[in-house]
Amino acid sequence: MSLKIYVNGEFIDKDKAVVSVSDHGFLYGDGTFEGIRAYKGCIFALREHLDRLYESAKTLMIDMPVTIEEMEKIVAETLIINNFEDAYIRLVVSRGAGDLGLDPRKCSRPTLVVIADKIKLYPEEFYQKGLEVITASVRRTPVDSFNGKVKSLNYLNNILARIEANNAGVGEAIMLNHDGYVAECSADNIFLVKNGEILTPAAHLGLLKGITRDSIIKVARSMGITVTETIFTTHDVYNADEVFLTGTGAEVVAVVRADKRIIGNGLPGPMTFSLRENYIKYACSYGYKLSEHIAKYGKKTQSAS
């Protein structure tokens, strides 16, 4: 069966799902998106992801074409029609089709696309052996230029950092803010373990407050681990007992070498393994249940919002 993509109220075969070349998401990166995971029929933290999507759209002054409740149904139906219980979901809202000028007033209505598919960001050996990372020369966009809380379609800042990681032959790149403090990685949030406690960059440093990041903080604290959101530099990264990254695609993955410095004993640490195990358990149980959706609405696919 061909993968079905939700585009502006309809489910369309993947090879026929298109948006206009005049769409300002394509022309200018004008829009917002979310990446969401589903585990065993549970769409993890769906409402938290949608809250962030709608907040981003509000900041960008994009009028969302459906309510949050309608969007929940659309995401669930996208999984159901594709017979997915475990999947990665990409939700994209752009300004919509306009003219070749950048004036958003020329765009009549937003474009809404929901894609569900399989994803595995890192091979399994990375979870067992850990990642090597570098510090990118590209800095995180300053908050007074563009607020990092907005998950926009323009990801060039992060992509340039990822290119540096690719060129160095490593798995990720740490990004600093303009004051030289560690902010995040190109596609992940970063955590340090030191003396049995966890440190992660504070949100005011310009990073994207990841849903997985916030979930890991919640899981760690439920395990009795102290978590502090603070400021630190690469010096602290190099001298940490453990370092790990979190993200929707990556979940929880250890860093064992940073800028050629070995982290800890050069292997994923016990706290990282424990947090990953407990996070997966949490993710499989917390969120929007497809079984409850089907019980309430049936399996009939909605073709329009």
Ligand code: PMP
Contents of the next structure:
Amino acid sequence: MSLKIYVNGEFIDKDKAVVSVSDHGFLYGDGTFEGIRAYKGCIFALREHLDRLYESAKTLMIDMPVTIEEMEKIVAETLIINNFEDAYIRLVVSRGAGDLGLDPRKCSRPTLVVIADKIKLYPEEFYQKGLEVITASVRRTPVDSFNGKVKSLNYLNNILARIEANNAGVGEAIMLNHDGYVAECSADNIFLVKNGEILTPAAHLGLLKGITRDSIIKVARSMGITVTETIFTTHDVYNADEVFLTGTGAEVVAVVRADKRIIGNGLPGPMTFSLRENYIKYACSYGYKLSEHIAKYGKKTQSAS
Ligand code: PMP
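Next block: the form predicted together with this ligand, after the form predicted alone:
Every component of the complex follows; first up is the chain already shown.
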């Protein structure tokens, strides 16, 4: 059975699901998106992801075509109609179709797309052996140019950083902010463990405030671990006891080499391991439950609301 994609109010077969070439998401990267994950019928932290999406849209002055409650239902229905319990969900809101100029006033209504697909798990080796990273020469955009809290359709500096990682044959690239402090990675947030405590770059440094990042902070604090949102440099990364990355796709993954410096003993550390275990338990239980949705609204099988 073909995947059904939600496009502007309708569920459409994947091979027929299209958006206009005049869409400013395509022409200018004008829009915002979310990457969300469902574990065993529980859409992890759906409200947090939607809050971030709606905040991004507000800053970009994109009028969301549906309310946040309607959006929750659309995301749930996209999973249900495709019979997914474990899935990766991509939600895209673009400025919509306009003319060839960049003036957003020419775009009459935003485009809303929700895609659910099988989650592509990272290889188990990633988690057993950890990742190697480099520091990219490309920096995060300064917050007075564009705030990294907006998860926008413009990912080009992250993509350039990822190309640097690919060229170096490593798994991720650390991105510094304009002042040379560590901000995050091309598609993940970064954490250090030093003397039993956890450090992560503060959100004002120009990073995307990851939902996994915020969840790991909660999980670590619930384990009695001190977490500080602060400022640090690559020197602190090289000399940490453990380093790990977080993101919806990667969950929690250890970094064992950074710019050819071995981190700790060169293996994923015990704190990373127990945080990963506790995070996965948390992710499987905290969120929007498809069973409750079906009990409340019934099981949608055809056209969208
Ligand atoms: N930073 C960037 C630049 C990202 O694109 C992402 C999402 N892949 C993250 C951090 C992690 O965010 P989240 O935990 O919400 O997936």
